[in-house]
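Single chain ahead, written as structure tokens, the form predicted on its own.
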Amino acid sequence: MDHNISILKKQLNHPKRIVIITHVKPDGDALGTSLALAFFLKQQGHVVQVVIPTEHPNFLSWLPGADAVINREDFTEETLLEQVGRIDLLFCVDCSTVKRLGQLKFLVERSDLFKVIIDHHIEPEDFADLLFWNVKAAASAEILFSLFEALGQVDSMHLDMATCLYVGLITDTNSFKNSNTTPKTHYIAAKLIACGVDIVTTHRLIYDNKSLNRLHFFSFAISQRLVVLPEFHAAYFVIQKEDYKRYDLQMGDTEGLVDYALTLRGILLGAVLKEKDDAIDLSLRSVGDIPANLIAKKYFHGGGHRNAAGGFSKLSLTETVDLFEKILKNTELQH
């Protein structure tokens, strides 16, 4: 850590043009940590731009600095480079595999950029010059806070930075309910609250800021799209393309649905299978030792954490459902 901090200090010892990128479909940790990092770097005199490969959920639009984020989908590769200008340093936040960068992967393939990863997912790929990685961290926000500590910059954090980091913590721990929550997580949360974070307002903006369409959709999904397989301790939702149109679903409107599967007594593995135009997206959540990340990696071209992972299938929706149920019949997944 000390060696890496020394290298990072050298990289930041004079003003640079810096770009921060995240994984596709950036969540609260990816966006919040990126924005907190951007605020910090701007404090140090750097020119900074956050670029995301795809749209972020609407419920994160209120985050400080989110209005200045560039969405790669709005630009061609050429016009994006024109927009951000010269790049001296590239940060990759909450993502350590090239494929999860989507259409931003061309940036990490550039040999002229010094690249830094800040991430907590397993099995990082070797595409960066500097890696701040800790699989035991509850969120990438936790790693960035530790960086601020190592750089002696915690006392210089302002409210916007602290709020962004706090959002990273609560979204990746499900409000400190998931097993990745540690004493360090609560220590950091306390420090951020001491900076003035309004936890009541923040939680309401993240969790109690839903559209009526989304509420109707959840009611429909629970009553009509939930499949429970108690013999396999599993439950899953199947969301069809027509459901998106029927309820006018926006980016992030299916967030949290998978957690309802795990609220059922005896269910240890929950999933949402979402039919898209070109693939079936999967979100997996599990309890205890059931390896959601290994299931996603082995069968669905994905990955993540032991109890929270995702992937996709190029099979039809029916074929994907059949495959998923066959996987459940694997005795190794039963508890």
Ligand code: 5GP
Second form
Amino acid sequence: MDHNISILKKQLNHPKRIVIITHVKPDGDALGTSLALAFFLKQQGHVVQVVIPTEHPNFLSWLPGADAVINREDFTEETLLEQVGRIDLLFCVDCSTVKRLGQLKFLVERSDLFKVIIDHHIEPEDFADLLFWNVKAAASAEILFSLFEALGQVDSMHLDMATCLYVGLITDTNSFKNSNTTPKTHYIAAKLIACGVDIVTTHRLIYDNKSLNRLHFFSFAISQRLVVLPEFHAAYFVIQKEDYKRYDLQMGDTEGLVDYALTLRGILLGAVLKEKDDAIDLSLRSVGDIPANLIAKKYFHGGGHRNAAGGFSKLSLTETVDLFEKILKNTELQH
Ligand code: 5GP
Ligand code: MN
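Can you return the structure of this protein in the form predicted in complex with the named molecule rather than the form predicted on its own?
Once more the chain from above appears, this time first in line as the rest of the complex follows.
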């Protein structure tokens, strides 16, 4: 770490043009950590642009600095490069696999850029010049916080930076209740709160900021779209394309639904299968040792963490449901 810090310090010792990228479907940690890093680098005199490969959910739009983020989907490769101009340094946040960068992967494939990864996902790929990686960190926000600590930046941390990091922590730990939460997570939260983070407002903006439509959708999904398989300790939702239309669902509106599956007594594996235009998206959550990430990797071209993972299927919705049930029968979930 110390060696990495001194390399980073050297990279940042004169003003540079820096681009920060993160994974497709950016979540609170991906966007929050990217924005906190952007604030820090700007404070240090660098020119910084955060670029996301696909749109982020609406409930993150209020994050300080989110309005200056640009979306790869609004550009071609050429117009994006025109927009950002010369790049000296590339940060890849909350992502260490090229595939998860979607249409931004051409940037990490450029050999002329110095690349830094800040991430906590398993099995990072070897494309960076500098790797700040810790699989035990609950969120990439934790790793960035430790980096700020090593750079002596914590006591002077701007409130916007602290808020962005706090959002990374709460979204990746499900408000400090997932198994990835450690004493360090709480230590960092304490430090961020000491910087002035308004925890009530932040939690309300993230979790209690829903439209009535979305609440009605959850009610509908729980009553009409939930399949419970007590014998497999599993429960899953199947969301059809027409449901999106019926409830006028916006980006991020299905977020949190999967957690309702795990609120059922005895349920250890929860899933949401979402019918999209070109694929079936899968969100998986598990309790204890059940490896959601291995299921996502083996059967759904995805991955993630042991208790929170995702992927997709190119089969039809019914075929995907059949496959999912077959997987449940073949895993060790039955008693
Ligand atoms: P969610 O269910 O919230 O979309 O995703 C939960 C976690 O699973 C994410 O934080 C991410 O780590 C992982 N994940 C989701 N989708 C994918 C995917 O397509 N590929 C990989 N490798 N991980 C994914
Ligand atoms: Mn993360």
